[in-house]
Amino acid sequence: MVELVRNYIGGRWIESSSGETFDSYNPATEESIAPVAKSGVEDVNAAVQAAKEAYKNWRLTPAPRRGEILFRVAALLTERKEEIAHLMTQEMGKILTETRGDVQEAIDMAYYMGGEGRRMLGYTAPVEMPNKFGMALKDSVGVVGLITPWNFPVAVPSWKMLPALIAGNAVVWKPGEDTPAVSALFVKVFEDAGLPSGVLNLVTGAGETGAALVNNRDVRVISFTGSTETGLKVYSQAATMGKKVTLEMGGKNAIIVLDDANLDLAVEAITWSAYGTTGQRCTATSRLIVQKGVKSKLVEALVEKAKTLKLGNGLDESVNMGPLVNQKARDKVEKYVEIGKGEGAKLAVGGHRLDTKGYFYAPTLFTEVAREMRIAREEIFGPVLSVIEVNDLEEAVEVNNEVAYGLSSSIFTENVNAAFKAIRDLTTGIVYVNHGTTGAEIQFPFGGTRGTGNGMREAGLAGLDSFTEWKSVYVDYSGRLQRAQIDTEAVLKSE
């Protein structure tokens, strides 16, 4: 157990104004990791005020200098990668291989966005009048509020925080309530890298903490990743105050496997896309859309592969799959497994919790799943995969596109024509060919369509869009007031 996890406001680590706390737990052992400051409206308002004051100078700091601080963040994250990964595994359960990858995402993003300090490209264009120059520039917005989930407690915040900071904004961050300790460890990196006080602030808590951030009128941008239900509430509330909002919400991702697919490759990719991070990824594969000619052979191989997965504490390097994050998450998985059985789907493997301490649930595979079943359409967020049989590529694409979400999709085929048709026709923000639905690289936009988001993207050059405003600038160097090409007076007389 570690010491009290405090808020970080205005460059100081402080307890909540109420003195209230809650505990963070290890989902593999059900033991408390640390008491955590439970923040309320007063704490959030103090953090926003600190960010508002810090913004005045931070926005005037040359962007290349801001970038140098982010490079130091990257270097410190590299030095502390194992420490952060181990605490992350203890706090939210996924295995060390995955938590190391989580930290690496932040390292990559820090270097990438640090480089944007010397790019942050605008553009020039010709203007109508002689002796006149025009350009468009990216400008900072002000105070940015970040609300992030527990499943990627370093990577996802980095996709938001780092572009916001390089653009010259100040940040107030409310992390997932299941991962406050690793969030504080992440913020400590920024403090040690020399980020000025107040530019980044941390407030820990649950839903009421996030609501206070959304409702503070000095916060001009809200960037949210989490459930669709909560995200839409955030969106509607923020809209009443004219805030800019970025949403990254649910997913019901599918892998399509055609008859000509490389099955060995497909089995590996499907297994890790469905059961990696215990299925607790927004990009996790929860639907397997299989052409009927290969279905039996593929299902048989997946069942055997699922049986080989070792479940346990993620700190054990031999473990393949950790626990679900908490009791509520496991209860939800159990509920959907019962729904699937009640709908007539056939349980091929799994479908039960482990008889041990911790929130473990066996990797589960359903066959004979109809496309209209709830387990084929609703997000479960656990290690449950549903197999849907189709006749051809056209039907597979139709099944993929008909759900409410549109984050990630994948196709396995050796036919280049089929691959390019899928690229064209799959209506998801991310499309993979001969690869699973999980994983992302920081130089490309990340986000989804339909119920997954509101059109904004994270990472890549698009990652700056949420945290900047365009400013158009005109410079007249003629030394005199020029008339427009159209004579306004003549127009008025003709009318």
Contents of the next structure:
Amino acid sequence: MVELVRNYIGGRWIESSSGETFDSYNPATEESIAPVAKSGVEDVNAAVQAAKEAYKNWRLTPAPRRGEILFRVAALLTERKEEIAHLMTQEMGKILTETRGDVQEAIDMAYYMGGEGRRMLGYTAPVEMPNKFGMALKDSVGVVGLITPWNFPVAVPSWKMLPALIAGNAVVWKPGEDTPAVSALFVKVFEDAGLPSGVLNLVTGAGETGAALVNNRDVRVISFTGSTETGLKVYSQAATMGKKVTLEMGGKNAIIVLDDANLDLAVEAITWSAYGTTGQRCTATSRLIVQKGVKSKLVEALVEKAKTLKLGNGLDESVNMGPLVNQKARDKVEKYVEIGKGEGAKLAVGGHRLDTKGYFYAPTLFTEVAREMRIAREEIFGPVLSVIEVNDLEEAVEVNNEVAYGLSSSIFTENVNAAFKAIRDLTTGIVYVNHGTTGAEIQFPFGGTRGTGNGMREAGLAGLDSFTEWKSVYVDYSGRLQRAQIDTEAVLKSE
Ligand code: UN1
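Alternate state requested, the form predicted in complex with 2-aminohexanedioic acid (UN1) (shown: the form predicted on its own):
The next block holds the full complex; its first chain is the one shown before.
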């Protein structure tokens, strides 16, 4: 058995106070990867206390210096990319190209946010009185709590951690319980990059660990990515303490294909958006909204393509699709496939697990899906794609917009007018033209409308919003008591 995955609190790698552990498993082999510290309220509170202490100096460290540490994080992540990607594939199953991409997003974000150390732009504006100056500054918040999922074990935490750190906050991070080992490896990078002790703390565990973080009054911000069910619980609990919350939850993303689309391109994009990461991205495509003229041809090509995908251990470079993350995830996919069949949808390919070790499930395509069916509306989080036929662009947009989620959408068309109408009318946080629904870049805001979130965004220009407070500053250098809008005239006369 390999070494215990420990918590990182106040710069020390330590066991949980109870000494309890749980195991992290490899979903391709069902073997244990490592025992992991199971943290409770006591551990979380110790981490928050360490963060509170470290915040005192970190917030006073000049932001360009903080940025230099982030640049070192970027460089070390680049050096250790293979090591981290390999452990990630072993721990959550996605293939190496995808785990490398996951680490790359964190590298990109570290450079991007490192640069914020020399920007973090506020603004000045004219004020109403003479001899007075006004400015608005971005200020740190204090201790922030991060709760992240297993599907992007390094990228998603990086979207939260790096902006939080550059802005001068101290962090307590609770990673997904399926990916604690790779999370610890990620935290080690910050330690080795010279981040002061206590500025970033790791507490591993499951639901109760996250709940303890949400319930700690010293944690002023909660940034959550994960299931809608848990996210809404976090939101309502945090609201009772007046905390700022960022939520990134489910998706039911669609690709629209119009009759005039480049079909070869569409087939590639649909395949990778639906079956890449075994369908376990919040941006994954789970609905294909296709205009009736191209439906048969497109479905035929997709079925052929799905049959060529090689399933297996993601460490094997020739594999296209890894396993689902765990037994529960596969049970859920199986349940939804039964629901789809029961609703009258037709299975065109897949629809079964593989008869091997590991939580493998064949790429699955349902045709004859009606827009009101559950498989057309609920998030499955697996390699299951539902084809919905429509008459025209207008109907396609309507079908796209009517679900409870609003993260990502896409349209394939060669008609620039149709493309721009779609950009205008699709009500998701991210819209793609002639590209799948996955692959968001870190320099643009990431997040969704409706049930996907709560109006906040991560990354890009919005990336600092969750982790900063505006501080408006007025400096009166008149030497008098000036009351705006009351005695402007009098003051001007006496000048
Ligand atoms: C997620 O699934 O939670 O756009 C994030 C993408 C990736 C991030 C997905 N860059 O698919």
